[in-house]
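Only one chain is shown below, in structure tokens, and it's the form predicted on its own.
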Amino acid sequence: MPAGKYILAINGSPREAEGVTDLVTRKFLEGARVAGAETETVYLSGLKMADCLGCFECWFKTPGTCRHKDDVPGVQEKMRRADVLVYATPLYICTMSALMKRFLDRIIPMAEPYQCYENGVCSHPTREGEHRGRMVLISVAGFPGLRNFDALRFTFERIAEVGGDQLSGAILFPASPLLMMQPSPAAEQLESVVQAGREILDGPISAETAAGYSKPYAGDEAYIAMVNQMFERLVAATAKSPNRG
């Protein structure tokens, strides 16, 4: 592992470090600190960040610069620096959270006005000392299996593509509440996360490791049933609750 690499986790999850995408972001983190790197995580939602308001200033009348005075800038700071950036959001209605998303717009400054067609793809040149580099997707779904990710997986892979980074890898975990258990069914398969953080500034994490952490840790039709069953007991909790209303 090369000295000195940085490692940046963008965090989209309104739960900040109480949910699941932070505990498998954290198994990726615990690897790659091993390996020797430098790791940071912002948290989205603590951040003060406006939305985009599609003014362009930050190509024609400031270049590089956003209108808004906020927490973004210093996010993207970061970025610049990083070797790796880890983009982790929870899977909300088939795609990345609010949060996640109003981030992604604001990463426009760091993109040139002009456009280029290369090799099929057409994309916004980045501006000089700007990001091109290894991204690695993490999410975490309620919902049993992996088709539920389709669409996220390939938001980001045109993120990459368009951004002319890489996606190293996409680390996807169905049946999240699952990975709040203890013992976790899931432990062999955070395992792979973690040596999936060792491996990554290395290159793209191993086919060998991928299969680890996307091995089936449950089975479709129990775990609806399990989380039926735990559903009708909170609806029948808040039923019964003084304070409902």
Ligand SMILES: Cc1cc2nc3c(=O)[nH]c(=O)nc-3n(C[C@H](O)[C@H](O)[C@H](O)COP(=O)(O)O)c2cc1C
Contents of the next structure:
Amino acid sequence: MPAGKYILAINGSPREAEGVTDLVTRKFLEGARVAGAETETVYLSGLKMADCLGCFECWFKTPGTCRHKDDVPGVQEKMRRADVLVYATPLYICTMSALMKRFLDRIIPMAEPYQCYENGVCSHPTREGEHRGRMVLISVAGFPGLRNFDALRFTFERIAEVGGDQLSGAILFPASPLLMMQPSPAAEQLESVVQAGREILDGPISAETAAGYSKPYAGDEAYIAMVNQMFERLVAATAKSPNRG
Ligand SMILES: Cc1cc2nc3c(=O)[nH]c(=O)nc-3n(C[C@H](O)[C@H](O)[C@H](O)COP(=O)(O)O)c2cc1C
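Could I have the structure of this protein in the form predicted together with the named molecule, to go alongside the form predicted on its own above?
In what comes next, the whole complex appears, and the chain from above leads the way.
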């Protein structure tokens, strides 16, 4: 692996370092550091980040520069340096969190307005001087089963494609409350995430490692029975709470 590599994780969970999204991301970055990379996580919820206005000033009036003067250009500066970009988002309503979507809308100044069409795929050329590193998606979800992530995975495959790239790995953990348990029933899968972090600077995550972190760690029905019991206890405790109402 070449020295001096930098991996930037962009975390779109409002729960920041307390969330399961970050737990999985930390494992990935741990592996990358073992392989010698410098790593950094940006938590979007802590940023001043306005919504894209769709004005296209960043394409036609001030090419490459958005009219909003907030924290987003600082993150773009880090993206330019990154050899690998990790988009880490919880699954919210079958897709990425609103924070992550707001951020991605704001990186449109990094692309040129022109459209190119090659092999049946339409994309925007990346603006000169901009560099988008290899892309990895990390996500977690409350429902069991990898099928929940289909729309999210497809979205990020398309985002990579529009940037003239390929998604180098999708690390997806359903049944997220299980990841907070000690000992974790997903300990083996999380070790494969560390391995994925070790591999990423040399190329896409290997099929063997991806199979390791994608291995089921709970039966769907047993998991659903367990979380429903847990939720019943939480709802009952709230009903009894003297502070309620
Ligand atoms: C607004 C909202 C929407 C959610 N939508 C889904 C969903 O569509 N499918 C799913 O499996 N889990 C869904 N969840 C559960 C989260 O994906 C899960 O709690 C996850 O662990 C959150 O990540 P975090 O711990 O990093 O915050 C949703 C949670 C919230 C708060």
